[in-house]
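Taking the form predicted on its own, here's one chain by itself in structure tokens.
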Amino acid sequence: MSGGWAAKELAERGLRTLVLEAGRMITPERDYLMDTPAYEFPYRGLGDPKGTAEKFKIQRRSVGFSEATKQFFVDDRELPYNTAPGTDFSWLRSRMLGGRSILWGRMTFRMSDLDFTANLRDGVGIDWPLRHADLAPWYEYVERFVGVSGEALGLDYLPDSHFLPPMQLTCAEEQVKAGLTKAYGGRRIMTIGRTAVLTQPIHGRAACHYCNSCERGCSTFSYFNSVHATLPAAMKTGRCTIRPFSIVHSLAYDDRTGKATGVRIIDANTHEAIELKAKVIFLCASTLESARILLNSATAGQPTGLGNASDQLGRNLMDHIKGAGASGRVEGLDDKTSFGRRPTGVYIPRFRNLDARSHQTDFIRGYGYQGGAGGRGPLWSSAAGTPGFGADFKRGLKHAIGGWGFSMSGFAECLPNPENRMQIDPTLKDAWGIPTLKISAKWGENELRLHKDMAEQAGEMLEAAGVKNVSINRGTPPPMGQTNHEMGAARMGRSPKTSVLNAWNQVWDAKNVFVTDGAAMVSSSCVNPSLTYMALTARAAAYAVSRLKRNEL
């Protein structure tokens, strides 16, 4: 994500700039199954149990893995990892073109002046070095080139963003919605979610034809991610090369200078250790992998790793914590059904902790609510597992309608906690040789507070909103990792006493050296962060370069 408007954004302002991927390039013709049909697959999409047993065995833990996407994953036997007794994490993790911009949910969301000053007024971690006002140029600017669909709503705690016109919510959607607005006076809302999904064309790419299959790949380059968008662009200036199978090991440093002079790798397919020189470098290889490269960066004058003179690179590692919601049936509708595969679903803007009226004592920070309504149509899926064949059942499952259900499950903000970390494993190295990570995160108490009360809200709001036989969801929550939105590690801050970057994600004890991705947040919000990454990494590289063309590099 952060890496192709990395590339796009030091290409266009005029440097001669290597993409180093760590895995192969992405052809989508090939690696788009997105219209393959669940028959053409050897096990008709259900996947295979005891192929995946040990080469997926923490991959296939993530929602979007399945049989149509396991293409997309790395092979867990390659690249281990150590976690400490009594904890476990999800390190889910792709390598190839694109990365993680392939399999992003897309949910797309500006964080506010809530957020930002959140560890000042909570006297949790630290303060972040900048504020909404900073950085909101640089989140229209992204904007304006990705496309985000959407509902302007004036929240000031969930800022609009420059939107493309949102989707349509459906009837049973529109009921719900209705419902809690009566319920709760418009301070608990509704909306569509606000998606990286175009609802009309831009920049070359089609707006989208509701298949969603989005997970497999979008050959329209409808979502945006960094094949069909930034690197393009990028590769537009002829100034951009990108090297596949380049395993980037560590950073070349020169303690007199205080700069990196280049990175070292591994070619992936050769083994072969290589150092290529730079004169700046932007780390964008995913929250714990931007960490580790630093901690495998150490020199003599750094010896616990490049840039942590604070004892802070590998710390207050966070996730979002999810799972917890509620789900029922939406009544008087049956003369209704919908059309087509709407690729995003609806979203419930955070209500707690905003105000004095809705300070809870009980817990910090907040949640919001993803979900929506479906159910109404042919009963293709919910009949896999129904016995029989032949054309009358078929016939069967075509014209049979099922009743409008609705549910929704929440994602929860994780405070910063330097307990959470990452070190360097002292024995235990991946395929390549590279040393690896022994990793200690756990939910905190505020965080399982948060879960239950977006279980027991979700239930409440529901009943409120007039469906029926409502179900709660109260269930354990997963492990740290496996909502896809890992943060923290490499954090920015005011002073290079508490933090790894300063305000502009510059290394502060390597000045040419930058990290954009989630290792840079300070706290996490409770909106998905993909979208400040990429603001922050267009502003960086702004600066980068201004920075180099005075020879302050």
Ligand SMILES: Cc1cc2nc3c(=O)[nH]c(=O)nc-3n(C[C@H](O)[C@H](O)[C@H](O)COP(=O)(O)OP(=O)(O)OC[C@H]3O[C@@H](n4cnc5c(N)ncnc54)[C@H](O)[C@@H]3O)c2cc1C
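What we label the rigid core is the largest C-alpha set whose atoms superpose within 1.5 Å from one form to the other. Numbering follows the first chain given and starts at 1. Just so you know, these numbers come straight off a predicted model, no measurement behind them. What changes on going to the form predicted together with the ligand:
- Once both forms are overlaid on the rigid core, the distance between the two CA positions of residue 391 between the two forms is 2 angstroms or more.
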Second form
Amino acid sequence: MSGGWAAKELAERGLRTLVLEAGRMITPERDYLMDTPAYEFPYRGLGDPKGTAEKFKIQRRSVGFSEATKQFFVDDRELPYNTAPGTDFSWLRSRMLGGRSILWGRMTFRMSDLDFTANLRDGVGIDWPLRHADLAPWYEYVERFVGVSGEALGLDYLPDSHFLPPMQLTCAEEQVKAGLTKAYGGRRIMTIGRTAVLTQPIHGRAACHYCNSCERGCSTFSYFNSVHATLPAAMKTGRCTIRPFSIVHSLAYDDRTGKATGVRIIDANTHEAIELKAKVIFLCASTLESARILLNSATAGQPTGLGNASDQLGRNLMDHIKGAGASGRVEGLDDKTSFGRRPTGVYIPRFRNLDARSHQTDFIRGYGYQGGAGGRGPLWSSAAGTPGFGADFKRGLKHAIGGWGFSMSGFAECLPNPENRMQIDPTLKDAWGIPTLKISAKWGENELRLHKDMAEQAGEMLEAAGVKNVSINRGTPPPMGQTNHEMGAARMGRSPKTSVLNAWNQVWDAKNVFVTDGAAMVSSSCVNPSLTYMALTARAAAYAVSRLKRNEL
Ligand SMILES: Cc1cc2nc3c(=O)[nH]c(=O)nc-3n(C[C@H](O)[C@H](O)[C@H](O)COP(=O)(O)OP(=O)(O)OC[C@H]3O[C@@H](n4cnc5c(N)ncnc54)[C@H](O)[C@@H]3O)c2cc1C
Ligand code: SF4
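Having seen the form predicted on its own, can you show the form predicted together with the ligand?
Now the complete complex, all chains and molecules, led by this one.
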């Protein structure tokens, strides 16, 4: 995701740009399976538990993993890693052009100053070296290209994006929304998901036709990903080259000049080691992989990893804790249905610790809920087991199946903790002989308290909104990593003593190296993070090119 933005911005700003991609090329016509019907999959889309047990031992933990998407996940046998005793971590990865931008859920939010000032206010971790005002023009720049549908709310703690028209709530969602607004006097609200899916055509990409098969790849290019949005823009400049099967091993660094001289790669097919020269390098290999590359780039002058003078490289790993919420029945709408398969849900923004009134004594930070109503209309699965066939049967189902249900599930902020860290494992290597990671990370007390509150409040809110038969999901939180929002490990900051990157995502000790994926994050907010990675990347690329042009890199 971030690599596509780096390629587009660097190439459009005049640099000859080489994209080093560890995996294969993706050709939409061949690789996108949006239109493939279930009966064309050997296991009818339900998957083969035996066949995936070893190959996708970790990857199949992902919500996005299915028989239709497994080709977009790595083979765990080729890319092992260790976890410290008593800990677990789900390192969910894609290794092909586009990375996880093909698989992502497309929920797209800006972070607010409540987030950018959180560490400073709470005395946790370090302060962000920027604020929303610094990033706002870049958020907008990125949003105008990506295409984000959503509803403007004017909230300072969830800044509006530059929106395309929002998708609609269903009647059941409208009913729950009205119930919530009434019960909480507008202090807890619901809105349609802010989503990187086009509700109008832009930049030659068609508007969505509501089939909701996005994670298989969209043949009308209606949601944002790197393969059909940023990388074609980069290629259009005539200055960008993509080199697939090029696994970055480490960076070559000159201790005398304090600059990286190039990139060491392993050819994925031949296992040949190659060194490529570069004037400026953007690391966008995803949070853990970018930090792994820096750790594997140790030199005599920087023996614990490139950019690790602060000892913060590999530390402060974060993810969003999830797996708590509630569901129930929405009554009084059995004569209504909905059509189309909307590729987003609803969003209930954070309401904890926003101000003195919502201040909590048990925990700091907050959470938002994602969810939605279903059970009627598009949820054909409700009809599984009902006998019948043909057009009349299908028409009948639209009006005969189940009642409306509503469910919501929370995503809570995770605090940066230097003990949540990754290091190079002293012995373990991947299939290409590259030293891999030992990860030691677990949820802290604050995350567990947020998780508990998230379950209780979901139940309370649905009851208050008039939902019936409410059941609370208190669930055990999945391991860190499993929300796919892994962040930290090479944080930005105001001082080289406490951070790996400066305010421009530039490695303090290697000024021609920029890290602009989730590794740069200083705190995690509770909103989905990818928009922030994209805005940081576009901002850093503009900065890098301006400095390069002034011979300052
Ligand atoms: C199922 C699912 C749902 C998600 N939903 C959301 C959501 O709703 N909202 C949201 O904000 N985020 C969501 N995410 C997370 C989002 O996908 C990631 O935050 C985003 O893709 C991260 O971008 P990235 O550039 O850091 O890494 P990636 O998109 O993972 O890209 C990394 C790229 O680097 C390449 N690479 C890796 N290692 C090397 C190497 N050594 N050498 C060369 N190339 C390498 C990979 O092949 C890949 O192309 C979701 C993810 C998943 C899987
Ligand atoms: S729901 Fe929309 S964005 Fe998703 S695959 Fe279908 S057309 Fe594409």
